[in-house]
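Let's start with one chain on its own, the form predicted alone, as C-alpha cells.
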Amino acid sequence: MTAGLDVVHVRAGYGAVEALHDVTLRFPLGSVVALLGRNGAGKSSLLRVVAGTLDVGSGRVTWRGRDITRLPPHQRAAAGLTVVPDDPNVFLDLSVAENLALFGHGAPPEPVYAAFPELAGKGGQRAGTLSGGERQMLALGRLLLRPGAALLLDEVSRGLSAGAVERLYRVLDDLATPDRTIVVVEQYQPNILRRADLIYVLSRGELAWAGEPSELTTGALPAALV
C-alpha cells in the first residue's frame, strides 16, 4: 500500500475542550479502513479535521505527500477528498434533485436513484421533509455522482434499513480500487469489518487499538468497543 492520507500527531478540539490527543493514523491508498469506537470517542472530530471543518491545534494532515493542514474545505475537495459528514449532511431547504445537482456538479442523478430507489420520484421534494434514512441516502449520493480519491464516511449506515445498508456496501465494493482510500466510521459493524484492510479504534480522543480484521475475529474485542 502506498502513501495516501495521513493524520500526524494531531490535537484538535472545541474551545477549551480537546477532542483529539496527539493522534497519528495512516490511511494508505488502495485501502478500506474502519474507524471504530463508542460515541464521543473522537471519530467524527477526526473526520472534521481531515475535511477542514475543525481546525488543528497542532500536528498535520497530509494527502499524497502534500501538507493540507491549512487548506480550506473546498480546496481539499478539489484535491480529491469526498466527505459525507454526520448530520447535517444535506441542504434541507433544497429539493432532492437540487441537492444531487450540487453534489454531482450537474451529473445525471440516475445512479443514485438506481442504488437507492427510495428516492426515485422524490426529486422535487424538499430534503428537510425526508425521513432520516432517506436523507442519509441522499447524502451518500456524493459517492455515486462525484467520488474522489479519498472517501470519508461518518456513521455511514445510520438510519438505513438492512436492505439499504447492503446496497450501500455494494457501492463501496465497486469504489474500492488501488488508487483510492476509503475511511468508514461506524459503531461495531460486521459489514465494514468484512471489507476492511485496517481497523483503528478510538477511545476518548486517543488511538486505543490498531490492527487487521483477522486480529478481531480470532481474539477478544478491544475494550474500547465493548
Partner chain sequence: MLTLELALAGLGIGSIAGLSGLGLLVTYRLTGVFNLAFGAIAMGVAYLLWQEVRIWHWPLALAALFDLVVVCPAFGVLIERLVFRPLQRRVATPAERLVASLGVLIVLLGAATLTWGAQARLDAPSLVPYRQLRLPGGAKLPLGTVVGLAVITVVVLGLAIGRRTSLGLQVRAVVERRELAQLQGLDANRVAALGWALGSTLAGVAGVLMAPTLRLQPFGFTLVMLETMAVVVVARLTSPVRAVVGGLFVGVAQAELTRVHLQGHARALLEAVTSNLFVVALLAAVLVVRRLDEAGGTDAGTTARLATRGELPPVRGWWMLAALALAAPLLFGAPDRRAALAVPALAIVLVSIVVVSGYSGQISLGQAGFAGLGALVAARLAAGTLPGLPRIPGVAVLVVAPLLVVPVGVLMGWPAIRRRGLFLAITTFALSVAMSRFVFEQPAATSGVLVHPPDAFGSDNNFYVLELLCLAVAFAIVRNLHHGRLGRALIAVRDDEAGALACGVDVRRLKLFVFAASSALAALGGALLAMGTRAFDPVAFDPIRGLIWFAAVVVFGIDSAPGAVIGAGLLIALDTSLPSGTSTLVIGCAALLLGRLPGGLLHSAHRLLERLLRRPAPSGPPPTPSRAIRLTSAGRAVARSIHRPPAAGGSAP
The other form holds:
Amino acid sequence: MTAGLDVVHVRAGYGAVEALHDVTLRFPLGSVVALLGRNGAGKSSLLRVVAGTLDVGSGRVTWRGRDITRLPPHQRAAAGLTVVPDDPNVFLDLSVAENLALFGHGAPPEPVYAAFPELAGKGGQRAGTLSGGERQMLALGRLLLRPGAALLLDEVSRGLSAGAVERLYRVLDDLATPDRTIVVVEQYQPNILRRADLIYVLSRGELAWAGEPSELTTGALPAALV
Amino acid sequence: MLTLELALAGLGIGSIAGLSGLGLLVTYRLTGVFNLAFGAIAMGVAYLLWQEVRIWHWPLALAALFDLVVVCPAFGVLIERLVFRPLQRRVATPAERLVASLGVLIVLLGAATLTWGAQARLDAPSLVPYRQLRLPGGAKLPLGTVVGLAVITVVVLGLAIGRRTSLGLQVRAVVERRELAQLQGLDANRVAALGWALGSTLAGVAGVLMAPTLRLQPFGFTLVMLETMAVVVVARLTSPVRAVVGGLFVGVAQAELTRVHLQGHARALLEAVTSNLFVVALLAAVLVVRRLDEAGGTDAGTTARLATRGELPPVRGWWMLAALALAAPLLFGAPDRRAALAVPALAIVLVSIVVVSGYSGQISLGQAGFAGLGALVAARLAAGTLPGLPRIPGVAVLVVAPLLVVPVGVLMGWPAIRRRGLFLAITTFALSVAMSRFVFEQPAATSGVLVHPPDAFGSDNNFYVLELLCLAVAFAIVRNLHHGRLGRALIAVRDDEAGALACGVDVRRLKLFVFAASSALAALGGALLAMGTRAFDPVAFDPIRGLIWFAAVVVFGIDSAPGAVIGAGLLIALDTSLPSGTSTLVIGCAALLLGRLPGGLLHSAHRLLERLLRRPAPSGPPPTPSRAIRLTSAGRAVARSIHRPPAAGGSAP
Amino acid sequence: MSPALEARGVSKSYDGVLIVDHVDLVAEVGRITVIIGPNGAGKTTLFNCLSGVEPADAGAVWHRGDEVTGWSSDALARRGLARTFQRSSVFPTLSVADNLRIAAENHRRRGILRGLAGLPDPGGRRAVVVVGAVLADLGLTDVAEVRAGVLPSGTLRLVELGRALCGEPDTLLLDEPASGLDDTETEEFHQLLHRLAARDLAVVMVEHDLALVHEAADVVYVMVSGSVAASGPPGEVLGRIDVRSLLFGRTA
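Moving on from the form predicted alone, kindly provide the form predicted together with its partner chain as a structure.
Entire complex below, previous chain first.
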C-alpha cells in the first residue's frame, strides 16, 4: 500500500465550533476504507476538509505525497480527488444527460445507463424529478465516466432499499483497483464492513476506533457506533 | 384607437425597461442572486457618467467606454469578491443573499446622496444622439430606440446560444449548487465573477440609456429602475423573451394611454395610472402570475438563518441600553428633543418589521407603505376629512387609525400565504411602491392635510411621553407574540413550515394575523412619526426608505425588539448630526458585513462578550438532571455523549 | 366500523411523470400497515397525498369514514391524522419539550387574539400533561429541555414521533421512522409500534428494513413504479417470488 490520501493532525470547524479535533487518518492507495460514526461525528466535515470546501485550522492534507492543504477545491478535483457529498449530490435543475456531460467532460454516457438501467431513457428528464434512489444512482454512476484516483462517498446508501444498496456497492467493487483509494462514509452499513480493508470510526470529532473488519465483530462494536 | 406613432414612441421607454428587466434576469440566471442593487448600480453609473462629462468635461464616448467596459465589470467583480463569495462559502440562504444585495443597494444610495446630494439633475448626458430614423411608410423611430432594441436582441440571442454551451452548463451548475460544482472541478469563483461582471455591465448600460429620459436623483432614479422588476416577475425569472415583450408592451401601452382623455377625478386617476404604468404592471404581475414560488426556488425560505436561533439566552443588558436611549431625550434641550421625537416612532415601525420578519420569518419590504398610510389616515381622522368617517378626537386616533390600516395589511398578507422568500419580498415591495405612487404622491389624498399631535400632548415633552406609552403597548403585544403558545407556533412556522403544518398549526391564519398585527404597529409608528414633524411628507415614507428600515432591523438583529429601539436611535442620531446619506451608508455597510456578523450586531457583540468573559457557552447540551430516569437507547446515547467516555480503541495506524 | 384511512385511485404526477398511479389503500384501526417498495416507487409522494402535504391529481381519501380529499395537512392533523417526515422536520431552535408542546397546543384551534392579549390558554394545562406523558413514554424526559438542533438523528426521529403523538391522533403516518436508528433503537422502536397499535391507533408506515416489516406488519403493500403490486399479510406477500424479485432487482 503506497501513500495515498493523508489527513494529518487536522483541526477544522465552523466559526466557534470545532468539528474535527486533531484528526489523523491515512487512506492508502489500493484500499477501500469505511469511515463510520453517528450523526455529527465529523464524517462530513472530514470529507469537506479533503474536498477543500472547509478550511483547515491547523494540520495538513496530502495526496500522493503532495501537500494540498491550501489548494482550492476545483484544483483538487483536477488532481483526481472525487468527493460525492451528501444529498443533494446532483444538479437538480440540469437534466440527467447534462449532469453526466458536466461531470464526464463529454464522455459518452452509455456505461452509466448500462450499470443503472433505471436511468436509461431518462436522459432528458430534470434530475430534480428523479426519486431519491435514482439520484443516488446518478451521483454514483457518473463516476464511471471519469473515475478519479480517490473516490470519497458520503452516505450513498441513505434511504435506499437493500437491493439498491447492494447494486451500488457492486459498482464500487468494479472501481476498486490497486491504483485507487475508495472512502465510503456511512452511519452504519453492514454491506461496507464486508468489503472494507480498513475501518475508521469517528466520534465527536475524534478518531474513536481504527482497525480491520475482522476485529469489528458485532459483539465488540465500538461504543461510538451504538 | 391605437396609433403607430405613439406605439413607436412607447417602444423607446419599453425597450429600456425591457433591457433593465433583462439585465436583472440575466444577473439572476448567472449568479443565483436576485440583485436588488441592480437599480442602484444603474443609478451610480448614470451619475458617474454625468460627473465625468458635465463636471470633468471628458469626451462622452471615452467616458461611456470607461464606465461600461472598466468600471461596471470591476464593480461586479468587487462585490462578488467582497460580499457574495463569503456568503456562498457558508451556503447562505436566499434571504441572506437578498439582504446582501439590499446592502449593496443601500451603500450605493448612501454614497450617491453624500457625493451628489439629493437634488435632481436634469442634464444627464445622452449616449445616443437624438436623431429620427424614417421607416418605410413615413413613421419615425428615434435612434435611441433602435440602439435599445439592438442591445436587447444581442443579449437575448447570447443567452439562448450560451445556455447550451459548455460554459453555459458550468454557469448553471455553479448557480444551482456552488460547492457541488467545485467538487466537480469547476472554478466556481471565476464563473461567479464573470456573472457579476456581466450583470453589473447590463445594469450600467440600462442606467446610462435611461438617464436622459429621467431626472437623475439617487432615490427616485433607483426606484424607477426597480419598477422594471415588473417585467422580470412576468417572466417568472426564467424567460428572457417574456421579459422583453413585457417591457415593450408596458411601454407602448403607456404611450397609447396618453390619447385617452377623461374628466374630473377619473382624469387624475388615469394620469396617475399612465405615468406609473410599470408600478401597475408590477402589482398586477405579483398578484396574478401563478406558480411564482417554483421559479424563485423552493426553499427561497424564510429569515430563520438571519435570526439568532436561540443560541444564547436573551440579554437584559440590551433592554437597559434601549431604555437609557429612550429616557435620555427628556433631559435634552429643545432642538435635540424635537429631533428625538422621531426615535420611539421609528422604533415602533422597526418593531413591526421584527414581528413579521423576525418572529414569523416572512420577508416584508413594504412597511413604509403601512407607516405612511397610518400617518395619512390618522391625520385625516383627526381633521374629520376621511370620507365616511366622523372626526375622531384626541388620542383615540392612535387606536382607530392602525385598526383601519389592518385590512390593508391582511390584503398584503393574502399573497404571503402562497408566496415565500423572494417573491414575497417583491410582492410587499410592490404594494409599498403602489401606495407611495397612488396615495402619498397624489394631491387629492394629501393636499390640505394638517398633522399635529393630539391636543393634550402638544408640547414636545408631553408628546414624547405619549410616544413612550405607545412603544410600551407595542412591546407588550410583541412580547405575547414572541412567548407562549403564539410565539412557539410562530417559531415553528419559521423553522419548518411543513413540520408546523403537521403539528396542526394553521399556518395560513397565523401568517395573515401576523401581517395584520405588523401593519397596525407600522401604522401606529407612522402616525407618530408624522405627528412629531407636524407634517405629512411622502419622502419620509418612500418605498426605498422601507428597504433601509428593513436592512436596519436585520443589522440590529431581526428577532430583537430592543435592537429595533437601539437601531432607531442610531438612525435618527446619525441623520440629525451628520450630512444626509451618512446613516444610509452606515446601515448599508453593516448589512454587507452581516456575513461576518451572523444574528446581527447585538448578537455578535453578545457572543464576543461571552467569549471575553470566558463564560461557558450555553450552546452545547446542558447537563442531565440527576434524577434516575428510565432511558431508551437514544436517551442513553445522548447521556453518553454528554459524559464523554475515554476514547476507546486504538489511534491512527 | 369504517377504516381509519382509506384511499381510492390516488394519482399524482410531476412534470408529466406519473409518480403515484391509481393507488388503493385501506388502513384499519389497531393495525400496522407497512408500505414497502424500491426507491422511486412513489411511497413518499403517496404519503404526501394522503396527509394533505400536496394535493393528489385524482382519487379520493377518507378519514374515519369522512371524505377528506383536498384537505390541507394542518386541518388533517387537527382531525387526528398525524405524520412524520423522512427528513427531519423538527424545529431546531426549540427545545424537545417545546417541539412536542406545539403539537399538543395546536390540535384544537384556539383564539389568536387571546394569545395576543396575553390571556392564559384554556387548554394549556392539558397540553403540558400530554407532553409530559409522551416524553416519558418515549424516554425523552432527560433531553426535554435540550435544543433539538444539537441532538443526534436517532433521537430526532423519536422527537418527531413524539410530536406526532402529542396531537392525540387516531391515525399515524410514519415515513421511514427507523432510518438512522441502530439495532437496539430499532428493536425498541418496534416494541413501541406494538404499544401504539394496541392503543387503537392505525399506523401506516414506509419502511425498508424487511426484518422489521416481517416482525411488525399486519398488512403489507408492495409499491412498484407508482402502483400497488401486491398486498396482504407479510408472511404471504413477502414469500412470493415475484415480489422478492421486484424488491431486490434480481432474486436475492
